[in-house]
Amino acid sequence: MTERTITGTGSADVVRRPHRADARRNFDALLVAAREAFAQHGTGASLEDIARRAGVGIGTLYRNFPTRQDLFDAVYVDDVEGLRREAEKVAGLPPWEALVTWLRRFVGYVATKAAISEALNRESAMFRSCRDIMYGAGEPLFARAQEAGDARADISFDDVLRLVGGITGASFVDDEQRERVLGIALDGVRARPAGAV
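Return the coordinates for this one chain only, taking the form predicted alone.
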């Protein structure tokens, strides 16, 4: 993708991914650095620290993201786009494997969303569009797993996202425990053969 249009709530309505290769690298490095900084320090993370982590000057950050809100929106949109790309990447896998792989990517999205949730305008066109993209990416994987008899027929995709999102947001002793609990939850999503207990 050479251009990303983000409708935000900040002073600039649109943030575009640059066309020049070096400028794109800076843009992408800023997104990675911002995601890390927001995860560690929340929405109050220092913009100077983000620029330093990305290996660019503060002017480069402001050229790409004129407001802090533009940066929040860009990080959020980038994670949603990552979910869309992951869905395309796993589409050829067996249905259950494709769904589980995508849901593991969804866990990363939930972590980013939690770090910047207070800064997101849930009523904005950008937020609604991102929700549509996310559901458009994951729902077909879930439907395919249901059609194959791999996922329970009595639950919805929204149920699964809320389950996984809730687990991801909980506090755990370590990452291994989080992974075990996620595995238990996914076992609950998996269809059981007729007569199985």
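Only the largest set of C-alpha atoms that superpose within 1.5 Å between the two forms is called the rigid core. Positions refer to the first chain, counted from 1. Keep in mind the model is a prediction, meaning the values are calculated, not measured. Compared with the form predicted together with the DNA:
- A movement of the C-alpha atom of Q146 falling short of 2 angstroms is seen between these two forms when the two forms are aligned on their rigid core.
- In the core-superposed comparison between these two forms, the C-alpha atom of L71 has shifted by at least 2 angstroms.
- Two rigid parts move between these two forms, and the turn of the smaller against the larger, rounded to whole degrees, is 31°.
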Second form
There are 2 protein chains.
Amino acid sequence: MTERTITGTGSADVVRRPHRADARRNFDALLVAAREAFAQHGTGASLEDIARRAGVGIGTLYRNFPTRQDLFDAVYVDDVEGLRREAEKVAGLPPWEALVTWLRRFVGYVATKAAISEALNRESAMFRSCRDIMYGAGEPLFARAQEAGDARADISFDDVLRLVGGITGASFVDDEQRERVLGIALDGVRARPAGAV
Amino acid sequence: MTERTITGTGSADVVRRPHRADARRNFDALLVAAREAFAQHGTGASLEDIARRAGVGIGTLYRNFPTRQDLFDAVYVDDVEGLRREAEKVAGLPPWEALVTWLRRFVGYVATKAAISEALNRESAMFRSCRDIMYGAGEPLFARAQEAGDARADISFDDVLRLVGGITGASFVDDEQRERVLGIALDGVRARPAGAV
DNA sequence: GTTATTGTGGAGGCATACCTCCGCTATTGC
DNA sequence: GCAATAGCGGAGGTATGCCTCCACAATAAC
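Switching forms now, from the form predicted alone to the form predicted together with the DNA, please provide the structure.
Starting with the chain above, the whole complex follows.
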């Protein structure tokens, strides 16, 4: 009963968008509210609160998203899809710049921050599929940066993603500091000219 | 009513340890259970579950720690105290090694991981005091590494702490990966021989 | 051993979240 | 316009957590 269908092409049709106009409005409002709530309170955000924020009854929430997971997935898949699109956008940039730009998007973009690290580990068809998409998007950028001699050769893309994921989940005084700290981390990813211990 | 006494000498007497023998046993069992629960479920761990784990009634928990904050503080103060002691231990090492060793302890030691990032921001007398202790312990190590030319001069200790704090909160496949990722981050903190963009 | 006191633990009241169910309403197709 | 129907929303049952209160038990003092 835990299995769900994920479209192979990567489109986010995990749950069906309703046909009727009012239903579609509610569906969208729920997604917006859920994204906000998950970003604010993490995976455990109150579903009743989400329904309230969306201005719909709790019953409507459950009809559209029978389980918490269904709702979370819908938001999460959107985020991951967004990251995939971002990867395409930066494809034209020089290797290192492309990687850095994408990773910055990664930190800024993802609303489901609180669950990122969980998602990297979680064993479920859905999470695995999203992780694949994320890797499919980012790993080539990293490999290209490595081949160009810009990124260290002795680490994996998974390492980088978890490093940046950690920063995504951390808290900062302001955006400026977050950028600075991300910069420090990226310096660690960057290849050294010579070799220092 | 939110004010609490923190002993200036740094001992963790935020709440009084009881005098009677059985009471002391329960007190200690609660601390152990709470450390475990907070590490596992974050700040929001169920107090009733903690009492159960400790094998005491919920009433006993509340008598010793009237609020959730009191219980959390007791665990947190212990952790911070531990970090302070670690800082003294590494004082004899060379600058960079001392900093790195301490930061590694930071990642491994702290049981109240989930609240670290929150604690760095939270405005409360208790958190502020602990942050001061933490800074008092780590900042000199960082300053020394900067003066020795080992750590970058253009970043602050706060930046480093948040960077490492993020890694502390992230999840990893195994300890080896966490060490490796921390290594990447520390490379970013390290001063460069020349100057590369 | 006896008594005074300190501490115990869980029953129970309150709040909140989850989820189901069904009488009512809005939309759509004609 | 009108019927058919897809969708609505919240009442309410269940579970769980928070916290208080007090009859009872363990300990300490003598």
